[in-house]
Structure formats: C-alpha cells, structure tokens
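Just the one chain here, laid out as structure tokens, in the form predicted on its own.
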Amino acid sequence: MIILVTGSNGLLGQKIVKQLVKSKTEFVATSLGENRNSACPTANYQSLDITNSQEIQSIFELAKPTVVLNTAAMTNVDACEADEVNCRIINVEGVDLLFQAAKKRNAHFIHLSTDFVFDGEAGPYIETDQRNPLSIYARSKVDSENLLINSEYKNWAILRTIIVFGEGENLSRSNIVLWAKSALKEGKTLTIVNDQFRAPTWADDLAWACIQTAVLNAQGIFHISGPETFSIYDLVIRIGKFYGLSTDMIQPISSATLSQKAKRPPKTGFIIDKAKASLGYNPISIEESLALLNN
C-alpha cells in the first residue's frame, strides 16, 4: 500500500502523516508550497496544486499510489461565500482531477467531506439521510461527493466529519477549541452561539479512521465525528471547566445576531454506528481529548 496524502500541511494531514510514519507505511505527502510539518520527512514530501492536472499527473507517475487520501480543501465557510469561483475550483474541480487520476491507477480514493452537506433541521444524521446544503461551501462539498457517488467507479470512500480540532504546526487557521482555551486563559469576554449544535472531532481519531479506511479498503460513506453532540456554547463551557478556568465571561448569543456571510445548519451531529461496526472506530470523549492538549 502506497498512500498519497493531499493537504498534508493541514491539521488532519499532519496527524495522518504522523501516524503513517509511526506505522512505517509507505506514503507521499503533498500540499501547496513547502513542507510545514517537521514530522514529515523531506523525502516523503512533494508540493502539489490539486487544481493543476499536470502536477497531479507527475505526482501519480512518481508515487504510483494505491490509495489517495484527499484532505485538501477550501474550508473557510465565509471565505467560500465571498469567493465562489475559487471555492469550486478547489473543492470540486480539484477533487475531480484527483479522482480521475485515481481511477486511471485503480487506486482507492478516500475523500473528506462535512456535516454541512445537511441543513441541520433533523440532526444527528446517518449516512443515507438527505443532503440539503445551505451555503456555497456546503454545495461544493455535495457536488464533490456526487462526483464519486455518481461514478461507475466504486473504489472510493467518503468520510464526513465535524469541527476537527487538535494541535499542529504552522497552521493557517486555528480551531475553536484552541481559540477558546487561549481566550479563557486570558480572561476575555466571549460571546458564543447557543443555537448551533455539533459533535467536535479529535483530529487524531479522524486520522486513524482515514488510515483504517485505507487499510480495510472500505468503500461507501462513513460518518466520523466525536461521540457527543452539544451546542458551541456548551463546548466552550466544558473547555473552561475542564481546565479550571472561569466561565463567568462566557455569554450565550443567538446565531441571528452574528453577521456571518454563510448560513450554518443549526443542529448536525452524526450517528456513527456504521463507522464503529465497519472500521472499528471508537472516538474519545471531549474531556479525554482536552487532557491530551498541551497545557
């Protein structure tokens, strides 16, 4: 098995690379630009623009992957709303180029997607629930899923996930858990939405599920998330209480009071029974993950 990882400079990509190095699995890690992950050996890294067909062809000829693990995406929901063209180039056209290259090699194609493919009116969701995207970002992920779902080629898996958190190196964006922990330590006043419900996902658990999907050559759609669904407000409260920080400065607000460009689904969350049964997925609790973050 030779795994081609896209988006290796991102949080999930870094966790996947770390686990592949530890297990001594053969892999090639790719991201746009230079390698920003010290855990990734230089010999295993290649720069790759997933929207460039020539670069993709070169990488596939060089690496000869049997598995493609695609974590690369434009994931800033509001940025996607403001720039639909680039959102679709990266999240749909780029995926199509990778998928076509994988098909030519008969490689197992594993694609990361999101809870935002749902409208949040009937969560938590199972894999077969009807999708109804509310934003440009969400639509791009639905369309990228459809490239696989509607293809005659069936050697693929879609892993949908929710609010991935953890620590990484040189990341372009933080995540809500690290942001809230830092802000609470500084005693800042936080206004947090209490009407959006999610199941935050420990990045290490998601990375394990990605690799396990490759190892088992699992096919189809899998929901991969943390074990609990709760409001963003409750998440920040639990972070504060876990670290013994004051939660007095956390103020609940409605999503309607925010000036977010993109509409968010009110309540998602996943039923992860399929992933547990098929992959052996067993995510840790939010408190167990918080204990693993550096203090």
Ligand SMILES: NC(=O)c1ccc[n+]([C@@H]2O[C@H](COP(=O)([O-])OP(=O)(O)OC[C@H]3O[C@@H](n4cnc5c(N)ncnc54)[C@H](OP(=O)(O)O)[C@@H]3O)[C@@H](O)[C@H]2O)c1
The other form holds:
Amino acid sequence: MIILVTGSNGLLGQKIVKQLVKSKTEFVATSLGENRNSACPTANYQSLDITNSQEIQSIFELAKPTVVLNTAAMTNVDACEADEVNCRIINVEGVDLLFQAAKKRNAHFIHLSTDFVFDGEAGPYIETDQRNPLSIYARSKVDSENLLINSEYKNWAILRTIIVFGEGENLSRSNIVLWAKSALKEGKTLTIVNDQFRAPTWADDLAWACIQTAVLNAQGIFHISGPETFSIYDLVIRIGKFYGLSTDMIQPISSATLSQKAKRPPKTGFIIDKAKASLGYNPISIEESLALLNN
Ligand SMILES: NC(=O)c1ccc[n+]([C@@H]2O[C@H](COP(=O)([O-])OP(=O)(O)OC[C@H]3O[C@@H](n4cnc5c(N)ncnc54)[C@H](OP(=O)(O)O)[C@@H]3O)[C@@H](O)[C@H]2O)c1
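Could the form predicted together with the ligand be shown next, to go alongside the form predicted on its own?
Full complex below, order starting with the chain above.
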C-alpha cells in the first residue's frame, strides 16, 4: 500500500501523517506550498495544488499511489459563501481531477465530506439519509460526493465528519475547542449558540478511521464523528468545566442573532453504527480527548 495524502498541512492531514510515520506505512504527503508540518519527513513531502492537473499527473507518476486520501479542501464555510468560484474550483473540480487520476491507476480513492450535506432538520443522520445542503460549501461537498457516487468506478469511500478538533502545527485555521479553551483561560465573555447541535470529532480518531478505510479497502459512505451530539453552548460549558475554568462568562445566544454569511444546519450528529461495525471505529469521549490536548 502506498498512500498519497493531500492537504497534509491541514489538521486532519497532519494527524494522518503522524500515524503513517508511526506505523511505517509508505506514503507521500502533499499540500499547498511548503511543508509546514515538522513531523512529516522532507523526503515524504511534495507540494501539490489539487486544482493543477499537471502537478497531479507528475505526482501520480512519481508516487504510484495505491490509495489516495483527499483531505485538501476550502474548509472555511463563510469564505466559501463569499467566494463561490474558488470554493467550487477546489472542492469540486480539484476532487474530480484527483478522482480521475486515482481511477486511471485503479487506486482506492478516499474523500472527506461533511455533516453540512444535511439540512439539520432531522439529525442524527445515517449514511443513506436524504441530503439537502444549505450553503455554498455544503453544495460543493454534495457535488464532490456525487462525482464518486455517480461513477461506474466503485473503488472509493466517502468519510463524512463533523467539527474536527485537535492541535496541529502552523495551521491556517483554528477550531472551536482550541479557541474556546484559550478564550476561557483569558476570562473573556463568550456568546455561544445554543441552537446548533453537533458531534465534535477528535482529529486523531478521524485520522485512524481514514487509514483503517485504506487498510480494509472499505468502499461506500461512512459517518465518522465523536460519540455524542450536543449544542455548541454545551460543548463550551464542558470545555470550561473540564479544565476547571469559570463558565460564568459563557452566554447562550440563538443563531438568528449571529450575522454568519453561510447558513448552518441546526441539528446534525451522526449514527456511527456502520463505521463501528465495518471499520472497528470506536471514538473516545469529549472529556478523554480534552485530557490529551497540550495547550
Ligand atoms: N474541520 C472541520 O470541522 C470539518 C468538518 C467537516 C468536514 N471536514 C472536511 O474534512 C477535511 C479535512 O479538514 P481539516 O479540518 O483538516 O481542514 P484544514 O485544516 O482546513 O485542512 C485543509 C487543507 O487543505 C489545504 N488546501 C486548500 N486548498 C488546497 C489546494 N488547492 N491544493 C492542496 N491543498 C489545499 C489547506 O492548505 P493551507 O493549510 O495552506 O490553507 C489545508 O492544509 C476537509 O475535506 C473538510 O472539508 C472538516
């Protein structure tokens, strides 16, 4: 097995690389520009923009991957809402280029998607539930899923996930858990939505599921999230309580009072029975993951 990882400078990409190094699996890590992850050996790294077909072609010729793990994406939901053209170029056209290249090599194509493919009216969701995207980011992910679902080539897996959190190096964006922890430490007043429900996902668990999907050559759609669904407000309260920080400054608000560009689904969350049964996925609790954060 030779794994080509895209987006290796991102949070999930870094966690995957860490586990691949540890298990001595053969891999090539790629991301935009320079390698920003010191845990990724220089010899394993190549710069790759997934929207550039020539770069894709030469990396595929060089690496000869048997598995492609696509974590690269435009992931900022509000930035996607403001720049639909770029969002679609990266999240749909880039995926198409990679998928075509994987197909040519008969490689297993593993793609990351999101709970935002659902409208949040009937969560928690199973893999076969009806999708109804509410934002440009969500639509781009549905369309990228469709490239695979509608293809005659079936050697693919889609891993949908929810609020991925954990620590990384030189990340271009933070995540709610790190942000809330540091804001609470500073004693800031936080206004947090109490009407959006999610199952936050420990990035290391998700990375494990990605690699396990490759190892088992698992095919189809899998829901990979943390074990529990609760409101973002409750998440921040639990973070405060876990670290013994005051939660007095956490104020609940409704989504309607926020001026977020992109519409969010109110209640997602996943039923993860399929991933448990077929991959042996067994995510740790939110408190167990908070205990593993360093800063
Ligand atoms: N994070 C979440 O809460 C969440 C929730 C649901 C689904 N997902 C999905 O899970 C996957 C991994 O997310 P993540 O949390 O690891 O996101 P991330 O930290 O934002 O990582 C994405 C990576 O993709 C890279 N990238 C962007 N455009 C690229 C391009 N044209 N070519 C190559 N690389 C490019 C980014 O580069 P730079 O670092 O240089 O910006 C970044 O390193 C994504 O598909 C995302 O949509 C994430």
